Amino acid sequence: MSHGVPAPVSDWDVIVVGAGPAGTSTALSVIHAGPGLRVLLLDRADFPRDKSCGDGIAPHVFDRLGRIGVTGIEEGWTPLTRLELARGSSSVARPMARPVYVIPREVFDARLVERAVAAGATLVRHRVTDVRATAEGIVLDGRYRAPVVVGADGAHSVLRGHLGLRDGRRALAIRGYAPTPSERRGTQVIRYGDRRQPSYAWAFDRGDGLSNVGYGELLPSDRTDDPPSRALLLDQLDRLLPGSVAAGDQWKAHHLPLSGWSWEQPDGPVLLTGDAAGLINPMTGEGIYYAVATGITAGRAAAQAFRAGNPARAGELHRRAVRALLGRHLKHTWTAARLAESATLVEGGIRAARRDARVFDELVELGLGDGRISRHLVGHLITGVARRTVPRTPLTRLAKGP
């Protein structure tokens, strides 16, 4: 046996680091845009595997997947049509304009992995720790090399660190599973707390007798305060949804890198998607739609840049596509999250949604999809809900658009 001889480098057309929804959507998109391209999908875990998440899948996710020929991921799971929002004594419960699904990530992610492998991607279990840019391409751990590499490696992304991008604001959440009470069957429940906003507990019925239950809150921006402990998170969950903690199990906590007013993606052959890109809705903590949508744009950009023989242009292509898709929306969700720091405004918005179905639908779209703050929503917040607490000028300017 020989010693000290480095293993040969394995060459690929595109490498995707991370096989969650962002990574598998990227791989599927590469193959859809460039049939025959050699795609390597790296992940530190075997699938199926559990992942801490609220498990809610918005209809926009299936819309995006359908555009690259991926359908049926939700088969066997029950669509939910009702959402309850509450803070204090204010509450609203209405049917949503479109149903959502609550699918455990152990199932959802594994199905996407299966589709990516069936489409032609090669899945390898490997934890990436080192990223080097060379004249021959991007080399990972001295073992894998490609002209374009996509980082879909989550909240603590190695690829994001390689690009030297700063982290934005974060939230911390804990999730478990508990039996669904009869009064919450077929419903998604969100109940806002009174700690650092936005903070809320949730209970999302899976339709199989269990609910995904959890609680999350914004972390301090200056990072001088201690983050909330596991005990505190569970205490807040039990206060807002009594009985959930005693009945629940499989508790897992996770960080949420929240999106900001704008979004960064450097030029070059290294792209970021999903949590690694800091793309989680700061108003709700929802991230799967962003993961799938930006994974698809990254895959398209990677395939286009590779086939043009210009991998360095991949970053620019991806950045333009994401900004065209989400740029204005991100500004609106950032604004909504800042406004949600006011408990008075949150309660007023809930009351407005109870009176007006369109307000309810617009809040859902803003929190789960790619919605915006409309003039209609602004009008209800300003004139009928929280006249004294809502700054007129920023909201009105957003409602009018750029």
Ligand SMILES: Cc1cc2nc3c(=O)[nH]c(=O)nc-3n(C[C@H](O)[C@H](O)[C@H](O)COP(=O)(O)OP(=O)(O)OC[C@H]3O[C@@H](n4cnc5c(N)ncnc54)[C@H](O)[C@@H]3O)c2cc1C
Second form
Amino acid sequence: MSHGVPAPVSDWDVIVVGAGPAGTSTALSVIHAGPGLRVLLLDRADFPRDKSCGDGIAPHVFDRLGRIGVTGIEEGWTPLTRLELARGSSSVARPMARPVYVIPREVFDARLVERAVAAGATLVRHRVTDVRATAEGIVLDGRYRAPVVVGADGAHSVLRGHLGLRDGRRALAIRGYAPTPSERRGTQVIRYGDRRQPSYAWAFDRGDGLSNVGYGELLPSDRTDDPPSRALLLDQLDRLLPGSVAAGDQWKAHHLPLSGWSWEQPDGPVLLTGDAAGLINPMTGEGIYYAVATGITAGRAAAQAFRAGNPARAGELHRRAVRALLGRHLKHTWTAARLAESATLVEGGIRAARRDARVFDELVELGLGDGRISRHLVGHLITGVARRTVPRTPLTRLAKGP
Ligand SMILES: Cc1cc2nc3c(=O)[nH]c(=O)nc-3n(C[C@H](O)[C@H](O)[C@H](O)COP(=O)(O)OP(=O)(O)OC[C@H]3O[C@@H](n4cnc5c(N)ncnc54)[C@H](O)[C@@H]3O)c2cc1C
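Would you generate the structure of this protein in the form predicted in complex with this ligand, following the form predicted alone above?
Expanding to the full complex; the earlier chain stays at the top.
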């Protein structure tokens, strides 16, 4: 053993910490934008590895990956076309404008890791604990150094801690796998609960006989309040989707860092993507699309800044690209999540979506990745709420007939 002799520092052009969807998309995008750049992908886990998730993958994910030449990740899995939303006695079930996939993260993430390695990234198993900015670049644990480092290390990001960014609101969710009952085949089911909003249970058919089932809710903003226990989360799941808990196994819970009104990325050579960047849709808990989309912009920004010999510009380039892509959408989802704190509005939205397919499609788009609150949606929400709250007076009864 060599006492006191530090291991030599290994030099890279770009280091990506975390090999989930954000990290692998970053690595693939760096190589796509800057062929020949040396990319190191560090992850504390061996792949394939499981990740607590609903496994619902929006079509936008495949659109983005396709643009950097990555196709066929969904091969062998069944597209899901139907979505059912329910709260109390209000419900709507309709085909979605575009299908989603439900692919276990153990499979999905490992496929992306394979692609990144095949494209030329070097994968090393290593848990990053220490980040230092030096004149020669960013040094991780005194062992790995690069002019640009991308934090794709998830909800408890070490790189986010290094940048000193505050965490926003968080949710906590648990998932398991259970056999799919015949009436739920080919469907994604979402049932809203009545605890701190957003709170809902889900059952997403994987198409192979099993469903991903789970429940999540917003965590208290006041940290003195107790977070929900595992028993409480499972209890809520069983109340909303009876029988799921007894039928399920492989329970695993995780935090969801929800996006806010605005999004921060400091200037400089350290970039954040996906959950590390606090990017999960606050209405639905979907984060894979944002992880892939911001991974791709980070990869492009890193390659561009590296080529220009000015790595410190990477942060600014990444911030601009993400704001152009998601800025307005994030404000609209923040607003929609606030509105969804009202049970009356959620039920009004469900009623409006039952009557009008376009409202349904717009709500799905807002929840998955790219949508906005349109005038059409607002108009129908108001009508949906009014239908419930306007009392049936003798006059309205007369107007409707017996
Ligand atoms: C229960 C639940 C259900 C969800 N359902 C959905 C859904 O249906 N659809 C959807 O789109 N989103 C869903 N999400 C959100 C989604 O899981 C995340 O947004 C997504 O995983 C973010 O990807 P990421 O690459 O940023 O982070 P992650 O997938 O968390 O990957 C981070 C990687 O970094 C590694 N890492 C962490 N720390 C270190 C370190 N210090 N050093 C080295 N490596 C490190 C980890 O091992 C991991 O591989 C759900 C989340 C939860 C908790």
